[in-house]
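First comes one chain, alone, set out as structure tokens in the form predicted on its own.
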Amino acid sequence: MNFQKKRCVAMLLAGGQGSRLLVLTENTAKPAVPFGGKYRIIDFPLSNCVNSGIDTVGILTQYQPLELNEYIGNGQPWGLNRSHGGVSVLPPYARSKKSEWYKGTANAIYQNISFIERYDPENVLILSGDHIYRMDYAKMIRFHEEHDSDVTIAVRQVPMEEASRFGIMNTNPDGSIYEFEEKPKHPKSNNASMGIYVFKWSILKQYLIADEEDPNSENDFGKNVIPAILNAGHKLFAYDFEGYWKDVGTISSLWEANMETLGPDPEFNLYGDGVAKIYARNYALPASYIDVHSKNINCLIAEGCEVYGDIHHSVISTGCRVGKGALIEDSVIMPNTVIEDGVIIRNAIIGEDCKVCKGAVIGGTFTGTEKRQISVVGKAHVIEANQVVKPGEVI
């Protein structure tokens, strides 16, 4: 089948196990854990997509797909059901000589020569299913193209001392990439790699063949594929990013992101303001009801709920009750979660569907004279009444 030349086709990278995550990705892909009340991390990457006008998105799955796919079904909550084009999920498939998973970033990459081909596109967006952002990839692009960049890789500035956790860019007066260091003791530069390259397709389909002729390699991007790009003597650039980006591969991260979004002038601004939209599937949940006794100071209630207890600065998910004389503080629920009457949830993450039942207590406070510990609740567990789940206790 032919299919019309694309100027560039995104693939976003959402197989990964998420271990970081503990209990919240047990049966759930990382990229599909809820987000900031009604939002699904992916949401994000796709929605930054749309609104950058790319309308052709491999979606790279492998662990825990389930609910994932069913999430994304045939794109139309993002406008990517479309007959040419629009949204693909591409797990890793059996073929006639052999059947293996993922072994990478690079090698998921590879294993989907032949569906980037059908589009035959002058590049290729690689962008990750877990990061939480706003971003123009359009003016990405553009840049991209302005500079004839083979490569081009988007970076933010981060402090000095944090800059050994990251891939660091070291780059001339012009943006031009001399030097990449995969989380170097000793950082030369503060531009931190975010995961998000535009490539040159003649360019990348070369290296990912050759990378997958290397035994040697570990078929990533970041260690194999690019530097070796760089030692070639091909044209990379560095584009500076500065708005919000957040890696929530973590239970902190995780909490501090949706945090970030409550306040009258938040981090991470999830409403409008000229700001892009955040597209998601709707579940047409009727509006929330909050009680008149129901006391609600710096929190964000999703639709579907029902509130008769007392939020304080916390993220309540759709489709969530929370019952009478309950105090949640600095916690995230997820949705369609019951909390009932009494229950007390301080710093905390409680997973979907949960039930907390009566006089059960989760988590502690936080003095701000130690590290916050994050109690977490798996989805679909039930904490039985007058249950204690301690400070930072994964249950």
Second form
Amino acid sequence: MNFQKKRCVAMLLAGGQGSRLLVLTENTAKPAVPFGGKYRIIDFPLSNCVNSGIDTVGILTQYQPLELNEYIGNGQPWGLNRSHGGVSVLPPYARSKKSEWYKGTANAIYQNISFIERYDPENVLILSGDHIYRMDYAKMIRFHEEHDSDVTIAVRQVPMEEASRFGIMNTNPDGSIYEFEEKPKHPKSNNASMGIYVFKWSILKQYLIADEEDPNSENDFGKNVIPAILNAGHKLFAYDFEGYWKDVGTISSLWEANMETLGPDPEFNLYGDGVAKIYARNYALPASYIDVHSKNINCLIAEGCEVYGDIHHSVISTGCRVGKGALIEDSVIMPNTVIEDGVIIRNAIIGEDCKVCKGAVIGGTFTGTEKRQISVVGKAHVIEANQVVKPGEVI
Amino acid sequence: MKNIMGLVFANIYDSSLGQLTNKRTLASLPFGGRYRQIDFTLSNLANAGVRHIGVVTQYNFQSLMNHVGSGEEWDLELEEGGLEFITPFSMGVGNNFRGKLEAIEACSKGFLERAKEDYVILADAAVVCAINLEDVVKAHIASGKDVTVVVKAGIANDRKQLDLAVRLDEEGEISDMAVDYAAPEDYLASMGIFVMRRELLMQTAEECVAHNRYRFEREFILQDWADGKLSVGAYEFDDVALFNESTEEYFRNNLAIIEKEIRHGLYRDGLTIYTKVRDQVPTYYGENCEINDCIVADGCVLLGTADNSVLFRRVRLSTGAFVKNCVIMANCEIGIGAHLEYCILDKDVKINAGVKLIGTPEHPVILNRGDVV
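What would the structure be for the form predicted together with its partner chain, given that what you showed me was the form predicted on its own?
Complete assembly follows, chain above in first position.
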């Protein structure tokens, strides 16, 4: 079938296992992990696509795809239920000659060349499913086109002492990249790759095929494909991004990012007033019942909750119940979790569908002297009455 | 149940809700923080597996159509059946419907006759409840009666005028019927929900309209029952049913859902209430806010104090603002230090800093949509 040509198709890498999120990704793909009270991590790149005018998105899934597939559905919550384009979930599948799992990020795209070809796009935007940020990809694509770039890589300035944890782009004064270093010991600059790439499709396709033929390649964008394109003398540009961006691939960064949505002037403002809105799949739940007598609340509470206890500086997600006399501080409570009367939770992430029975104590106070210890309770766990979950403990 | 269709009357009681229904139908009146009244009616039908519904409306229906849309939230966006709006002047009838019977007669040819379902549930949007209509239809079929009306005890009080009230004998059979009457306490009030065969409904409407009878309760149910031509059964509903047939009731019932028993009687397992998705951000509760005993929807920013109130979506409550016993609809903004008690704020109202408005439980202060005070 012939489709109308698309200027840009987005491919969202959502296959990561997210093993550093421990119990939170035991039965859930990382992009499906709840965030900010009612969202899932994947809502952010997906909403960015829609807000940037990109209406064709392929989501590459592999690990625990069921929940993610169900969440994405026909893409209607993001306005991606289109008759031409829209959202397509792309798991690995058996082919006539061979079938295999996605071996790496580049291989995942390679296996879906035929999907991309159907839209005959000028450019392909590669995104990760584990970052929290708001970005207008249209600006980046415009930059890419204006510079007649073959590959454009979004970068952000990180503190120099952290630069060795990232893929670093060393650039000329005009923004063109002359060197790419993956986690360098002695970084020359602090332009860290955000894992967001715009490729000319003709170039990408050529190098994906070459990469696939190289038995020594790990089939990874950062390690193999981008260095190969750079070494062949193509034009690569770095695109500076200055807004909020967070890789929520670890427990502490996931906790931090949630906390950064709080406050009268939060570092990451979920409110869409005047800026791009973040869309999510919504469930039919009544408005929340709130009876909080404490001061200093500073919380986000989503719909379908019943909150009787004291809550401070926390994110309470959709459909949660917090009993009388319960105390929640500096914590993230994921959707549909029940916190019974008298429970104390501090510095913790409580997964979805959990039940924390009366009198349980999770986590501890943060004194500010040592590293903050985040306690984690995995999805659908029951914490027995009066059970104690120590600071930093993972259940 | 595949064999049932629904017919919903959206404009009933519009006139008794005053300025709240100036520019909308009663069916599209906001209720309970995030719903419109018709959400309950449509959800009850959807939860009973009804997939073919006509919504009769004749004026002020812009907000209703906008809200209900294609009916996809209720799984009514279907190839076959689904949701249809029935309005005057759209089916060769050149006048407004004077009563339900005229509306039924008007949609007989185009809508009812083409339907495949044997039974029709008639309902309006004035009574807010979560009811298992599948049970009602089963009881109706088992009873062998021509019509079943759903009734509720404890509503009749000698003062409230009821469209239809019935007295039941010891066997649960209707022993007396009263129409447009402030019935005594031992009568049960009709919830406006009727079940009957589609064929009978069409035939009835045709006959009644031919004889200039257009009032469903008075000129069909009561008259034919009294004449011995119609057997009518009553199905008593004993869970929460909130009758929003006047401004005072509407105000009281909005605040009533703050009570746990009433709330839990309305939001029940297996009887989910669906509504149009607005996709708002979770509500932010500020450092110095105090929110006691309130119903709060998504998208609000709350920095002040609220007590025993219902806050719809995107309400902005400024620092030092105080709100008690109020119903505050979507997008309202309450300025710094404002003080509100016993008020209904329609959508998009702006209360300036320091303004003080105090009503009474019987006569709440009502502000119209978009008012700036």
